[in-house]
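What follows is a single chain, given as structure tokens, in the form predicted on its own.
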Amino acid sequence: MLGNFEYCNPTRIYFGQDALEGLNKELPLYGKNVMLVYGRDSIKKNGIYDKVVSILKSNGKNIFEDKGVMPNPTVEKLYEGCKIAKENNIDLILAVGGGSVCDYSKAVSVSAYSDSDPWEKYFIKMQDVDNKIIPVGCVLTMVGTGSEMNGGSVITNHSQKLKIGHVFGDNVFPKFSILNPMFTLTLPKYQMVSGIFDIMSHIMEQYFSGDDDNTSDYIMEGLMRSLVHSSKIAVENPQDYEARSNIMWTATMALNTLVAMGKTTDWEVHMIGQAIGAYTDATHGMTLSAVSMAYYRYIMNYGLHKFRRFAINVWNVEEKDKSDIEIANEGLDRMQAWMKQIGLVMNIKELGVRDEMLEGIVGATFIMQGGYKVLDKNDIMAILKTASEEL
């Protein structure tokens, strides 16, 4: 039975090759002071920076730059952004980049006017926002996180060896997001493939939860099939616009909260991956790929019905003369083969994890309650050890 839920997503999406024109519709709705947030200089090299700045200037905006956002935004960077935003009375934060830039911008939006340390308030104590929020808009240049249409924000504290996400309410969602697949075509293959698995993991974290076969499950199966199909094309030809546009929209649909409706959701793979990231600063999607096979084989028997369905409906496994366990295992085998085919990291040691880090990673992993098996620390250690072996 599909349970009771309340759904709202206030983010306006502008999608396609002319999507950047949406800025001209949105900018008049906000004050004159815009904080332009981006990472390294890639948006200057590919021309996106000049296009965005030209539109900002034509709309009479004062531009205050906050550049250098790293792939795993740090708490120190967060404090820096809060200072820029508050001192310049910022009216709109415009994030130009991938998920990390979007995540960071949302963190600044809720933290700039916090009456206490935002790391403690929002990422340790997970408190609700009770202060002024600066609106955020996004111009996406990398796909994977879905941050362009949700309230999630992940910040890393290296001194505490913690990487923590806070899912804020819809008042923190970006007010608008610009999704032009052309902006993703110059992305290095490693980052593209990492983003592809981040998408897959987002869907699986929601799919492998709850006992019901509801509408959300059917939507997610379609999204996964689409992603697998388009990913193979994109790896062979990164300039294939149709494949890249399908991947971009799948990424948004995967984590704009829609398919979570009626599901308990899991997120344990993300918790393990984030703990690895806190120790290694590895690319997020690759931390997920490196632990996923170990995790899903570990919990498969606890949700065998859904793993069987996953094998048949996503990976086209034939049922005839096979037990449920054989079908489920074959589905995971096919997923593993796809992961290798597109070039994902399959082993946490490839990410720089050393044996002496394992206890700390276990300790930094948050235990979630929504999956088919609630893990304990011994379970996490067993999964990490399996994920350290060659596949």
The other form holds:
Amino acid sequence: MLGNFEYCNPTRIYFGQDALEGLNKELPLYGKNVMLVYGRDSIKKNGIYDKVVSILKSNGKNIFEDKGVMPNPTVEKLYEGCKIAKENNIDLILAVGGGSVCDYSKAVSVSAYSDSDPWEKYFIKMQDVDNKIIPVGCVLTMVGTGSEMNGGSVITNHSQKLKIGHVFGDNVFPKFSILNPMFTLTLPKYQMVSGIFDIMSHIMEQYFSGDDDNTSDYIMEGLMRSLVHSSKIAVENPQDYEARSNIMWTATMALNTLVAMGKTTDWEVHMIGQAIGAYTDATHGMTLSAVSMAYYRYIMNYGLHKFRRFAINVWNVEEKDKSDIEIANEGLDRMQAWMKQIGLVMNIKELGVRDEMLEGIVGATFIMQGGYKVLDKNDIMAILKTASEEL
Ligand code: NZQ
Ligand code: ZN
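Right, and the form predicted together with ligand NZQ of this protein, after the form predicted on its own?
Full assembly next; the chain just shown is listed first.
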């Protein structure tokens, strides 16, 4: 049964090879002071920086740069961004980059005018925004997180060994996002496939929850089939525009809140992945791939009906003369083979996790209630131990 819900997604999307033109439509809607947020040097190398700056200038904007946003943005960087935003009376934050730059920009947008410490307020106490919010727009250059069309913002606090996401309401969603698949073609393969698995994990963690007769599940099966298909093409030929554009839109659809409607949603893999990230600073999607097989094989029997459906509808497993367990296992086997084929990290040791970190990672993992099995700390330790072994 579909649960009750309220749905609104206010982000305007400009998609395709001319998408950057959308900036000319959007910029006149905001004041003069634009904070241009980006990561390290990728947008300078691939020319996106020059294109964006030229459009900002032709629209008469004052540009205040905030560069150096790192993958897995830190709380120290957040404080820096808040200072720039407040001191320069920023009217629009323009994020040019991947999920880290978008997440960070949203964090600055709700924190610059906060009277209390934003880490404590939003990430520890999970409080709502009660102060001025600076509007955010995105030019996306890395595909995976869905941050371009949602209210998520994940910040890492290395001294506390915590990586925590706050899902803000639709008043914090980007006002617009520019999605040009051409902008993603310079991504290193490691980042591309990491993003592909991030998408897969977002879909799976919504799919493997609640009951079966839900429109959202059918949408998600379509998204997963499209992703698996396009990912194989993109890995063979990263310049294939069709595959890359399909992956880009699948990423947005996977986490723009639409497919969560009526679902309880799980997110336990993300909680384990984030705890690993807090200890290792590893690439987000790889923290998910490294634990996923261990996790799904661990919970399979608790949601056998759904793993059976996943095997048949997503991985084309034949049902004839097989038990439900055999069908479900075959689905996971095919998923594992696909993960290896596209070059994902399959165990946590490869991400720098050492045995002496395991207790701490278990402690830093939040327990979620919406999946087919609510884990306890012993379960998480067992999953991490399995995920430490070579597959
Ligand atoms: O810093 P630069 O030089 O730009 O390099 C980046 C970075 O090193 C590079 N890159 C980006 N676009 C490129 C490029 N290199 C070449 N060509 C391009 N076009 O890619 C590297 C990784 O970028 P990053 O933004 O960190 O990756 P991603 O998009 O995976 O974002 C990860 C962050 O998003 C959070 C993660 O936890 C992590 O902190 N998430 C946010 C979510 C949300 N808002 O809903 C949900 C996700 O589950 C996720 O947790
Ligand atoms: Zn993710």
